[in-house]
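Given next, in structure tokens, is a single chain: the form predicted alone.
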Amino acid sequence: MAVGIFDSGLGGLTILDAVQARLPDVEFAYLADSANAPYGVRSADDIYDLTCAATQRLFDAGCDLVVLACNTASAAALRRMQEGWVPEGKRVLGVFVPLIEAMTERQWGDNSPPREVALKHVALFATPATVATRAFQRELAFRAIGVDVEAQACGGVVDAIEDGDFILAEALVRSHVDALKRKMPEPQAAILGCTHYPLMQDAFRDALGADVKVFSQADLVAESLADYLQRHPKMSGTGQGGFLTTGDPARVSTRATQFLRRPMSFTAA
């Protein structure tokens, strides 16, 4: 049995690492659409089509539940998929909601009206496509009122990480944080709204300063998934775990091994 984890590239490995640690008895099938990465500069229709194709590949592999470990896909495609595409008996979940629930101090499934929360000034760092959807602000508005969100599109960061150029990635992070602070000088919290960004978490923290609380998604998504599978144990699927990519398996395997600092072997999707 296996749960599907999908990302446009390798950023979702931060989610995979956390869910494997939290759920050691669950198999995971990870699919990286490396041939089409990054998604953050694509149109909403392109992201939707690519995400559906990748999710279907995981369904075909025996996964009944697929987690979109990609904020861009979650923002631009998830709602549309859930409303008219997901086949009966299958489920697709995103990564935004666990993060927002933690930020607003709500438990899973709390559907009470939006209320005031402690955080009033929040910085969102995400890909250009994620920022354009305003999906984070929309989901936040369902749960909280009076929160000022300033979004910063972080162009180039995902490309640098995928290329293994962490010196460039760090320089870009500092540039984007500087740009955000010109718009919101004193954020109380920062959302790393891309699954690649935890790989640069120290750079974000250093640039933002010690007084800014940084929310990253991996552990929050892992806890949310554990809760979901406890309530829906049959959604564990029937397929086998493994690592798939639409890109060059040898190159992706090398990069993935560098990211997680453990041997990883991808095969062609």
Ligand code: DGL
The other form holds:
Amino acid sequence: MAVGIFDSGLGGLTILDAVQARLPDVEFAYLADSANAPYGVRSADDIYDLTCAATQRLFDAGCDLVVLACNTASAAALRRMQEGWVPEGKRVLGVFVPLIEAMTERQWGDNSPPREVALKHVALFATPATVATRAFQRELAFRAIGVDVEAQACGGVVDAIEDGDFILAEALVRSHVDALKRKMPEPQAAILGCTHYPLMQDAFRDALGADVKVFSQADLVAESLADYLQRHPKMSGTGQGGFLTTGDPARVSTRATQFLRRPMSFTAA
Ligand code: DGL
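We have the form predicted alone; now please give the form predicted together with the ligand.
Now the full complex is given, and it begins with the chain already shown.
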């Protein structure tokens, strides 16, 4: 019995950590497509093909439900997958919508027309591919009016994190926040729209300042998954939990252990 969690690399572990804490009785099978990370600099077609292949790997392992714990895949591939690829009896969910529902003060499945919300100026930090899709702005426009979103494509941050180079990652975060602030001097809230970025949360918070509310995508996704599994208890799947990577298992295990500060052991996908 396992729910699949997918990311291009280690960022999805920030989501895994939160869903495991929220759902301690559920098994999770995590797949990191480390051999092909980062996704954030790839074309939408490329991201779609890689995400379908990785999701299929988790279906083959017995998962009926796969969470794309990757904003880049959620933005560039999820809709296309749901429209024409996901096999009968299987489900694929993304990490975007729970965040936008929280920002726009909505309950799950509230499809009422867009309305005014408290937030007016929102900074979005995401990968170049996610920013290019404008998926965040599109989902937001379905639910809220009058929200000004300034998006900053944070080139290089995922590579630095995957390489374990936190000094470089921190310097890049500072420069991306500076660039954002030149375009939007006083954001009220910030979205860390890449699951790798919570690993640099302190750097984002320091650079943004105490007045900016930083939304925690991981907790919101955990809450929404708990709600989904309560409504669809059979979607917990038949496979076993564990950690798979398309990259070098020893290297990925070392980095993952470093990130989550608990022993993690990946095997070859
Ligand atoms: N962690 C991913 C995301 O949330 C992907 C980053 C990447 O592979 O570029 O966007």
